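So this first bit is one chain, no partners, the form predicted alone, shown in structure tokens.
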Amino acid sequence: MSFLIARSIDDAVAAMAQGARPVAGGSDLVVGARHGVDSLPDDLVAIDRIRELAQIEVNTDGCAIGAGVTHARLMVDETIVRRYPGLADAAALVGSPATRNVGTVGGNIMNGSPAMDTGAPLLVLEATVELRSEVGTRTLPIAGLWTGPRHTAASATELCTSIFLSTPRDRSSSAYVRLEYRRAMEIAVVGAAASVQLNDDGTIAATKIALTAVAPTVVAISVDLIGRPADEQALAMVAAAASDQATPISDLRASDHYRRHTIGVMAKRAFDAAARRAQGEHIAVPVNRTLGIGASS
């Protein structure tokens, strides 16, 4: 095995062009190898010391999050918590404190797991992803990144360098919640994210809802709530749409029937929290802990 420490993005993509696989925190890589999901690659290029990948840059258009930004930073960054709280909710639930301190948002989304926590909030926030190789740079909507379980649209020579989020509109917010059996080192049984924008009269101007761990990829669902108040009827419609449009499987962690029921509950709670935040209510990150959702210890 060869191991190269890249000092720049150019160094990293040059190594990837020769067959090296990028690694930052390595949390997914190590776990996958231990469980036989994937073998360790012959060549690795470490990207955790590339400063450009560890930056969060804010301008009038939005926010560019470097792919090397850790979950621990995302969950407390003032801009992320204020503007994109759904992403902070998700980052705060990833793995354990040790995992959050080394694991990165780029690694999470490029792993391609349908159970990833950051995927659903990034989907409802309409994120775009930058991919760079020796050939050039391209961007794509995050909805087009995931092509199947643990598969992405990126080639083996493309490095995810950043994720871009547009400036949120007035009277809008987001939230992410998940069902969990325990509070640490847990993979989402089901999870849901919602973004909600309200009109001045409190009715719904726009909303997006995405589901975790109930389809081959993180998936958005469709429910017509425009012009409706964010009331109990709207919550019931969200729950029904999530349960109806999910396509879960049964595995050791939960049956398809159980997932189909609980995803409706999680989607309703995510939508409710996002709408309440959009109305100006302070719900601290993460929603799971603040509202007592999921495991108690």
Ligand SMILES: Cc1cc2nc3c(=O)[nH]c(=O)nc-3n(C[C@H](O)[C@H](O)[C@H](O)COP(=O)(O)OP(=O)(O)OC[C@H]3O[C@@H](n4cnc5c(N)ncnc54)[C@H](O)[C@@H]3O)c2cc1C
Second form
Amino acid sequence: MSFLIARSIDDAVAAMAQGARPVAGGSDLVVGARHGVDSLPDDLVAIDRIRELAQIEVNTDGCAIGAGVTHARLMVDETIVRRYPGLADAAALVGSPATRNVGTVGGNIMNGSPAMDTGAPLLVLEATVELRSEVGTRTLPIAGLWTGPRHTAASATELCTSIFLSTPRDRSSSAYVRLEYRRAMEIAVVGAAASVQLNDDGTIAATKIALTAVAPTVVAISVDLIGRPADEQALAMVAAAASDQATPISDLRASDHYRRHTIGVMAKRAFDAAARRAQGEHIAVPVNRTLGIGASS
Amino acid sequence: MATGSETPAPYPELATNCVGDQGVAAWAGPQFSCHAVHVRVDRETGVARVLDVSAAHDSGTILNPLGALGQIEGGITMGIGQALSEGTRYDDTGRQLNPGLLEYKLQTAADTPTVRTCFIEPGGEGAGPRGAKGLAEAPNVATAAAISNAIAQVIGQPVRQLPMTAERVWLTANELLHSEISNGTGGES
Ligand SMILES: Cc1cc2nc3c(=O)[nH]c(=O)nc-3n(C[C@H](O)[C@H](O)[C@H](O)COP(=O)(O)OP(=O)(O)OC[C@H]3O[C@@H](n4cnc5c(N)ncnc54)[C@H](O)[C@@H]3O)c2cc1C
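Can you return the structure of this protein in the form predicted in complex with this ligand rather than the form predicted alone?
Entire complex below, previous chain first.
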């Protein structure tokens, strides 16, 4: 049993090479151990005090979000809210203020739950993930990161250091919404993210849609909307594609049947909000509260 | 206790021991209450949210106003949970499937609506010491029924099972409830 507080990325990857598991906020790791999902690892390396991991760096290419950035910071960071509002929408819904203050975006994606909230927006924003070990550094598209429920393509010795998002195109935006039964301490029953880029005439130039909690991992779906206006018909197509391509299960929170229906509703609402934002409309983060999803006021 | 039917003996006007009338009369003075709720239903998903609650209570003379207000607000919050989200679920062997607070969904502070409370204090007729009557569980009795009536008004018919989860509201609104959840896994309250 050992516990090391890493001060640098090098410290952390060295400890991981010796078999230690990284712990950031601990809001999945410790809670999972308490609930018997996994036992607490023998050797832990705390990565929450590594300054380099807690930075959001913006340059002309885009934005590198340190894996140790908390949800509380993501949801209010000016660059994230302005350029990648779908990610801020998701961060703002995580757990409760306490959860958001300790929970990190790196922990969220590396934990690999199909119900993670930041996964779908990162997928539609085509994020790439940087993984570092003592052997070297590699990057991979986030679509290749999740291999199954709670499984990732990263080896046990690889630390996620940052998540990179390219500078968004003009007339583009994103949104994330989820079905929730209450307004705090909730896990997505289903959720959907959309990114939309519009042509000058308002028709759709590009769009991506990804779904939360309706498959073994967060998944992208395909729907051909290029050249169409973002109108009622497009919304209906998005809803149908999401419901068709989802492979939900039944559990305590919802039946597969209800999930298949509501994922269509969430997908069209995410798409609608992203398209409206791309047109320049201000829809405050998080969309769930602003547009009354989950019947909020 | 006895069975059968008879007119109960009158309550003692005043017991002669040191605690006065023992507070028994407080139970005999019936308390009345009425709740009105404002509910919003997301028709496409069945998610219902309580936006406002008004509660009128006749608990006689209120002796501890702050305590009584807290009792009402707490009772109403519990009633909203009972109405919408709280329900124990069991597997075939009787083991509870949602023994923790992540899956047994209480209402959180973020869900709690504005509660307006009005105490009707009609004087001590038939009440206990200093005109007080009970309060206790009354604030929790009318809430779920009021919410149920409000949801029924929106979707056209009542949801006949508690809690009125989003899925049940949606199924009822689409008249699918009986065919869909006849497998008996629904949580009863
Ligand atoms: C009450 C409560 C409510 C919650 N609500 C939500 C919610 O609404 N939405 C949601 O998505 N999640 C929710 N969660 C889950 C959790 O808070 C988030 O997934 C959070 O982002 C996890 O981050 P963390 O830093 O706490 O991760 P940790 O628990 O520290 O780590 C999680 C896993 O990732 C690994 N890990 C962490 N950082 C790295 C890294 N940099 N590189 C490699 N591996 C790493 C750890 O070894 C561990 O396996 C909730 C949790 C709780 C307790």
